[in-house]
Amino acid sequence: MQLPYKTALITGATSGIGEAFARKLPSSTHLILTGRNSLKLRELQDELQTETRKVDIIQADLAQSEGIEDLLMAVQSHSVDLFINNAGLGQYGAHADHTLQAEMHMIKVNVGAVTHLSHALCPTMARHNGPAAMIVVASVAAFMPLPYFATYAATKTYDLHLAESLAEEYKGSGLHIMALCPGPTRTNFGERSGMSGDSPEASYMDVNDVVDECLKGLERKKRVVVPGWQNKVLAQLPRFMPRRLGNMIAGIVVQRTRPSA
């Protein structure tokens, strides 16, 4: 795998898919890792920094405009040519059972931060002297309404549409934009979002396999990557059934997973 990027900014880098990207990128790539967990950031810095690779860490809460501005200020002195727009939140359960504060917090991270950072960084990356890329981490949930994950799915549909639209706007500029749409993945997302692991283990992908498939897609300049054959099937199902039927089936499937204790 030949990835020419010299400096990668990864949001949500302290766990899950973001951490896997940090570990999978070539050792020649300078890493800028950001997240809310300062202890985990320092641990990753100590582990991944070598004589030939620098690892910078920036603690930031992307639900706050101040956190986004602090991050942008910190990366001004770096020539970022790979931006992995990964930070995201999910919350399982009926929409009415969530507080408005929790719903808006999710929207601020999944939509607001993705938009703010893309708007700030993409024009500069498009003028970069050499290839540049942005990966927006969406979800297979972006392809369909998802009862009991309603706001999460809606935000990920936004992320997918934003990435595909910007990919067209920036084509020919040197900046390639791609959406990554993983399905269930073995990370701590389920625990944090209030879902248990009751879904069949075989339906969950290893996080390293997700990132490997994404990076292969990036190398081939794909605009959308859906890792795993099961997820590829799920992404296509809404095209072949009435929307109301698909919505009902999705709600039944999601309800099979009980909230964590």
Ligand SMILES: NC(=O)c1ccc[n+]([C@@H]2O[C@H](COP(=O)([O-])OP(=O)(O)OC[C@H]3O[C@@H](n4cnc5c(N)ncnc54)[C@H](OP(=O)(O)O)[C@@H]3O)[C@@H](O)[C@H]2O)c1
Second form
Amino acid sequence: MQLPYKTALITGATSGIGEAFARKLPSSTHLILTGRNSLKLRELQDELQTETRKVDIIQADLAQSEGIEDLLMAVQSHSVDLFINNAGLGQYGAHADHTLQAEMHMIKVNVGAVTHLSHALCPTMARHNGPAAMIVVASVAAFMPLPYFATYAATKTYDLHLAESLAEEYKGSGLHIMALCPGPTRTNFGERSGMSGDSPEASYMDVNDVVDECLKGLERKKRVVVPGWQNKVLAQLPRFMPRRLGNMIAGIVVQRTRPSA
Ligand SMILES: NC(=O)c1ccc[n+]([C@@H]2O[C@H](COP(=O)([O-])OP(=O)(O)OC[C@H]3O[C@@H](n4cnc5c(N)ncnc54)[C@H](OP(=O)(O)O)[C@@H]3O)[C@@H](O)[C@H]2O)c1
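I have the form predicted alone already, so could you send the form predicted together with the named molecule?
Next comes the full complex, this chain leading.
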């Protein structure tokens, strides 16, 4: 894969999609990995660092503004030219059953941190001497309201719209911006968000396939990558049905993924 980037910052690198990016980027790319799990960060550093590749790790909680500021301070001395704005979480279930604290926590990470980091890093990356890119990890949930995953889907719509708008604003600079919109992917996300119910296994994609398709899209300078044909169909469906019918079907489908316990 011909990717020109020299220094990649990956948020949410300790697991799932972020970890797969860390493993899949060319071995010539210097990695800056961040997450809260310091043990996992150290393991990845030991595994991925070589004589020719440096791996820096930064522990930061992106739900806290101090965590974001610490991360920005730590990357200041690096010339980041690939930013994978990936860290995020979901919360499955009826809106009224969630605590407000949990909802606001999700918004802080999925919206607040994504915005704060883009705002701080994009102008510098656009001035970078050479090509630069930011990938915002949204979701196929960004294309439609999702009852029982309401706030999560809303945060991901925000991420998709932010990425597409910034892609237009930075057009013509050296900075390319794209949104990655995966559908269900085998990571820790399902279990962490409490939705390990009875979704058919076939509807889940392998995390390596998701990242491969994303990096191919990045090579071709795509603006939005929806990995997998099923997800591509899903992303287009809301355009072809009345919104209320779409909301009802989405609610039925999402409810089927409730934890079986
Ligand atoms: N898996 C799916 O089905 C799916 C589908 C569509 C979109 N996505 C999106 O893909 C992205 C990655 O999710 P994943 O599937 O890889 O899930 P995952 O395996 O649970 O990984 C989530 C990552 O986000 C980090 N993170 C969560 N809260 C954080 C916080 N407060 N501060 C710093 N880092 C935090 C976690 O790091 P620590 O635990 O170390 O803090 C972890 O590295 C998310 O934005 C998610 O919305 C996932």
